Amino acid sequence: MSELKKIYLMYPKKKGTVAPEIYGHFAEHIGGVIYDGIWVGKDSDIPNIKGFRKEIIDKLKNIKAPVIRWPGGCYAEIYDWRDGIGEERPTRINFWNFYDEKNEPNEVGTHEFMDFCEAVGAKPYFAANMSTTTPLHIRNWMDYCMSPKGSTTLAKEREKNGHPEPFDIPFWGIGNENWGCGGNMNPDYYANEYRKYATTMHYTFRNKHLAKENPMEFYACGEDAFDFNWTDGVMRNLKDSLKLVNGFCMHYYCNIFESPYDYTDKQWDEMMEKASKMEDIIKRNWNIICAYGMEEQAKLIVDEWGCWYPGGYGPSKGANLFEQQSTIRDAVVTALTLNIFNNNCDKVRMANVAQVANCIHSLFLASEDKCITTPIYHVFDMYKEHQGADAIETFVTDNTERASSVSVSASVKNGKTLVTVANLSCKEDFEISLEAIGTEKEQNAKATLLSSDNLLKCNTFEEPDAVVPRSFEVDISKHFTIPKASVLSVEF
């Protein structure tokens, strides 16, 4: 008999609102993410909207993609925004050239990326280059993008390049991974540089930055995984700069240097253990932030996360840097991670999964006229109604003394409850019961299950629907089964 997991939905205990931006995305100029990924060119025979692959746009719209981060990543720290505007655009050495010897043609720049965001219906999140440019350079980028029509020379240049009205760019990251690729700084040095850049940016667009409606947010570079000394140093140095900080970025990847689709049960468990550490990283960072009284100014921005395997396992056979395939294991990690974000929505302001296409933990794999969704995409589809909902407390009780092997989050919006469950075990099915505390629940519910009869399967150009969800009705007044290594959503 399967083990019973009782999931208690504590309706009176609301954790806060799940910011839609927690379900954000990341499009870096790396490998095949942009070129032959989301971008095919305006003259392409492949269906496109202003040069961007229409199939990806339509599917991002379907999952209500709220925000997209660009142009990096590490690439942001060598990016000159002037290279990506106008008719004559230079070819530059890409940051990642030392890996794949690819150069950057700058076909996709500010205007093109804003076209992409507009087509998707997502807000843009710009990563500003701190380590190889000046505060004035970033101030000028902001002037070019956001000054009113005809008001400045740069605004007139923007109009000449096809966009008279200003762009709306609500989110600005100031530096990326400045402890590493972004200048190899220490936290004290970074904090002083942040003050300089953020002050210039703040006074350029002070009214927009501090607006009560639709303010502009500035994000400080956070730590890598478990480097809490960085968090402590930056918070200590920025604690008296409250108007200059609106978020604190952090990155965490589940790095396992093995094949993404040829793993053992032991390696499955190792990945689940790595992914579960996201909760501890969030809470430890949050404790440091609170210790400096920065909890209102430095909500967490998890702007890079996902499973990271060696490259060469995707359809491009190594042509696209860091491209990898995804199985149900990566879908379960996605579900677990999103549950953690939902359950910590009072701490997490935004999260951006890395990356959109043809790279690490991607939602899409594409090449020429071929484009498929990975199992990761389907999890975002199953979870999308958490966006903007009120997260409620959940508890799981087992009939054994060992730690639970299920991850759960739940939210309420417009009179509907969405419960999302991940079975972290690759060996056992579980029986589930939903216990409502503080309200009555309906008997009939809509369920969607993502699972696979072969845990090593992945979606390919030849077999695009190898791992896809199925929907069905379920009686939630009774026990029901969640299979091993699966993701379940229940809405009622």
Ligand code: AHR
Given for the second form:
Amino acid sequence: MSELKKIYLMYPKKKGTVAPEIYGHFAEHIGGVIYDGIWVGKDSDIPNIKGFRKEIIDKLKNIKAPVIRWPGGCYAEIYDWRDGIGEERPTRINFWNFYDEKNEPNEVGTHEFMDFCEAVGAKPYFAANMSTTTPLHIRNWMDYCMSPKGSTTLAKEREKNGHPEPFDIPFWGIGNENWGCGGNMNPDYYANEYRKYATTMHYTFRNKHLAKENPMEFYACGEDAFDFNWTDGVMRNLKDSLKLVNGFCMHYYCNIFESPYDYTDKQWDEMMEKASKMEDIIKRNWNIICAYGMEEQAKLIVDEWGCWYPGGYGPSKGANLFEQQSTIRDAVVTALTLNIFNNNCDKVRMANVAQVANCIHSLFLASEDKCITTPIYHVFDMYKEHQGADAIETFVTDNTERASSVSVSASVKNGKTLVTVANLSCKEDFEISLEAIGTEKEQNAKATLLSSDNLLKCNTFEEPDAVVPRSFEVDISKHFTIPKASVLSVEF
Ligand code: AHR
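Right, and the form predicted in complex with alpha-L-arabinofuranose (AHR) of this protein, after the form predicted on its own?
After this comes the whole thing, all chains and molecules, with the earlier chain placed first.
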């Protein structure tokens, strides 16, 4: 008999609204993310919208992708926006060239990326280079993108390049991993540079934006995983510049130097352990933000996260840097992580899974005319109705009052409840019951289950539907089963 887990849905206890941007994405000029990933070129025989793979656009629309971060990552820290506009595009040494010897053709630049966002219906999040350029350079990029039609020389250049109307760029990261690839800075040095950039950027456009419904937001570079000295140093320095910082970008990868699809039960547990740490990292960063009185203004932006198995285990067999396959283990980590974000929606403003295609914790694997979704994609699909919903508190218990090995979040939108559950055990099925506190309990619900008969299975070009969800009706007035190593959503 499987152990019973009671999931209490505490309807009166609202945690806040789940910002849609928590379900965001990341597209860096690295490996196969852009070229042969999302971008196939305007003249390609592969169905495309303005050069971008139609299949990926349609599927990102289906999961209501709210925001896409671009152009990096570390790549952002050597990016010159002028290389990506106009007819003549220079070829440059890509930041990642030291790994894969690839150069950057700049076929995808500002206009193309904005076409992609428009086709998907996502907002753009630009990462501004702050270690190898100047504030004036970024000011000019803003001028080029956002000045009203015909108003400045750069606005006229934008018009000449095919876009008379301004682009709207609501989110700006100032630097990326500036403790590492972005200049190898210390916290004080970074924060002083941030002040310089953010001040210049603020006086360029933000004043006008502030009056709008969605004000422009500036984000400071956060720490790597557990390096809270960085958070403390940066926040200490920036605490008296409240207007200039709206977000603090933290990165956390579950790194494992093993194969993504050949693991033992022990390695499964280690991965779950690593992924669970996301909650501690959020809370510890948040405590520092609160300690400096910045919690009203600066929320957390988890703009890189996912499981990372360095080594090139995807279909490109190493040709695409950091391309990797994913199994149900990665899907369960995705579900656990998104539950943590939902449960901390008062602290987390945005999150961007790394990366959209052919790199790290991807939703798509694509090459030439082939394109498949990974199990990670299906979790985003099952969770999409959390976007913009009110998260409510949940509590999980069992007969023995032991710590639970299920992860849960729940939210309510337009009178509908969505409960998402991940079974973190790779050995045990559990019985679950839903206990509604503060409202009448329903009977009929739609359930969707993502599980796998073999935990090591991946979706491949040859077998694209090896790990896909199935939907069914469930009577939630009774107990029902969540199989080991699976993700379940229940809507009623
Ligand atoms: O996502 C790949 C790389 O990981 C990013 O460029 C960098 O920010 C991080 O170290």
